[in-house]
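Only one chain comes next, encoded as structure tokens, the form predicted on its own.
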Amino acid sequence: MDFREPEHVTQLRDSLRRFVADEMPREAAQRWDKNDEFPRAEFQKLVALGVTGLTVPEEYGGHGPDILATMATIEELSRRSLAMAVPYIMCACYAGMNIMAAGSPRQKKTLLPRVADGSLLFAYGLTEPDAGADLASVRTRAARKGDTLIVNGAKRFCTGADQADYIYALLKSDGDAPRYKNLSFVLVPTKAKGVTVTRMDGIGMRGMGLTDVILEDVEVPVENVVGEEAGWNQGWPMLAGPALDVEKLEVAAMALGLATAALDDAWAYAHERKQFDKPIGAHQSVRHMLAESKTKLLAARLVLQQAAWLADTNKPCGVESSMAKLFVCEAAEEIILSCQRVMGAYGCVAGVDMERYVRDILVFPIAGGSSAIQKNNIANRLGLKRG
């Protein structure tokens, strides 16, 4: 077995690290976090590298699909700032992967070139005030009226909806159909009349923050149903499809990037900080924390890499993506909290990157399906009997 990363992915990482050093200095990342702002100008410079085309086939102007390279991009951006990693995901993954997997030929032809050129952002509209893990119970409705859908309801925790072009919304499309056969995905324009987006102030993932979305008699063309007519009432199979499996890997890649950054900072601090006439890295308690963190980081990287390889080669990865999301996010939280302890009080001060890593990582065992949900997914998909 060869566990080495493909050469083209390693070369991509090198390019991204140069980009991060030049265009995403630590001071800028701290400012984006403090102001909760999307660095659109810097994002356009990122687009010029071609990375938003990593999920788009060449026939639509992209360079992909290449899941391993996409995950590497997410990780490298997350090492410096989620304010850049999240909009990248909203473009390359939320828009690119979902339209590639479930869009109609017309939707692919129209939308995928906009993914490749970085001009299209999707926000997920899944969760509702009364529907979190139980997505089959969404209440937001889409009523057909000729060639128009009338959408009413509310979506919650829609990351970046105030910056997105469309909300990739899971809607109840048939009130009389059985459960799981009454849902559709619809592209709801965020600028449409009747759409109200309110920013929420979260502890982490700032820059592309959480929003509440109210939908009041929003008129959407029927052609905005994902998959068009063939996609009507097919939302549940789409939800269980490959794009949503890879979403778990996207979350894991962000967590891995954060953990890598935290460990880099703590490792350097352990060499520089002296106590009792020697670097703190010479003290056994610190050495053990860092050694354990290095081990967990390697394990997390391998778990994510294997799941991404399965997705990249079009092999089933539902179990492995849930395992990766569960393990990487939990391990990353443990790593970052250990690294904060290595830095002591300095790891708790606003304006120090470690404090931001801690706030950010607390989101990830919840985002993209909680750890408890992933455990249920794993048990269910592996056939563990309930009784």
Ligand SMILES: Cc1cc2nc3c(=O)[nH]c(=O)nc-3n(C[C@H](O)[C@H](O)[C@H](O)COP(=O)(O)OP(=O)(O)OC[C@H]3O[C@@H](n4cnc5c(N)ncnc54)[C@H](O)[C@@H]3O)c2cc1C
Second form
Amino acid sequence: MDFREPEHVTQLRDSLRRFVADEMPREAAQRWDKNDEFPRAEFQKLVALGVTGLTVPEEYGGHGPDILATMATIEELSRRSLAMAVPYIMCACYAGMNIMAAGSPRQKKTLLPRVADGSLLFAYGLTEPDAGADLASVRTRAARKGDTLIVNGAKRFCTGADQADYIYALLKSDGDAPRYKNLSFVLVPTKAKGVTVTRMDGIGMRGMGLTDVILEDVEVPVENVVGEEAGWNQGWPMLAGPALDVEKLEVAAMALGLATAALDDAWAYAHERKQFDKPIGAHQSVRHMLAESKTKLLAARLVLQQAAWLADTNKPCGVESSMAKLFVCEAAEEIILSCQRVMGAYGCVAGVDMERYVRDILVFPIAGGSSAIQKNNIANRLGLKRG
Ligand SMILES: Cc1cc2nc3c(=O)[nH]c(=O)nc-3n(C[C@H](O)[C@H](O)[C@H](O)COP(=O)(O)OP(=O)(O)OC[C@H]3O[C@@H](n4cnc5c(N)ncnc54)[C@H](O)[C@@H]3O)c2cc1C
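The form predicted on its own done, now the form predicted together with the ligand:
In what comes next, the whole complex appears, and the chain from above leads the way.
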């Protein structure tokens, strides 16, 4: 067994760290958070590093798929700012991984090169006002009229729909078919007539902000059904399939990046800050909080890397990715709250990064499938009987 990170991933981290130092200074990260602003110009510079091609095979202009490297990219960006990590995910993962996994040959040919060159962003349109964890209950309808779909309904908490090219929308495509057999994924262009996107003011993960989306008689070509004819009413298998398994790792990678940043800051602070004539890191309670946090961080990284390795080697990773989402997000929240305590009141004021890490981490045990839902997934997939 070899626990060393592959050399190419370590090199990628090095170049991303240089990029973050040059293009994503702390002041910029604070500004993007405060203004809830997507740094599009800096994102274009990130694209020039080639990282959006990590989920795209060579035949479509990329140099992937490489899940471990993709997760390392998300982690490194998240250490400084989710305002850059989230658009990266919307391109490389939401667009790249889903089209690779479920797109038709024509969709792969036309869309994947745009993932590789960083010009395509998808927003996820799963959640609705009355459908959160229970996604099979979505009500937004796609009615078929010749070669056109007429879409009506609403999507909620749709991150970045105001910046994306398409909403990767889970729609009810057959009202008469049984549950789980009546859903399709459809690429709804965000600029289409009848699409209204309204920003919401979220507590964390700011930059690519939350939105509410109303869809009123939106006309979408039937060729925008993901997978085209073969994808009609196949939304549920796509949702429960390998691309969405890996999606959980993206959330875990962001949480890991945040926890790493918080622990770096608290560790440095424990050396600098003196009380009772010694650095606070010399007091046992602070030493123990930091030592526990280092331990949890290592465990979180290993759980995430193991799940990414399973995905990269085409092994089933449904259970492990739910475990990674559950464990990393919960551990990261514990780590960040401990780190905030180490920094005392200085971890509670706007303008100090710790305050932002705390707001950001609070969304991760909820977004992308709550911790409770991951526990259900794990128990169900491992065959625990219900009675
Ligand atoms: C910052 C952020 C970004 C998001 N971005 C997106 C996005 O881009 N696209 C998108 O589609 N959605 C997005 N979401 C929505 C997110 O995926 C949902 O919030 C999540 O799936 C939970 O749905 P809900 O909030 O409606 O909670 P509900 O489903 O109403 O659940 C409420 C509570 O009940 C618990 N619960 C529900 N059912 C069960 C059960 N069967 N067993 C045990 N406990 C249960 C949940 O764990 C939770 O604690 C985002 C959310 C946040 C916070």
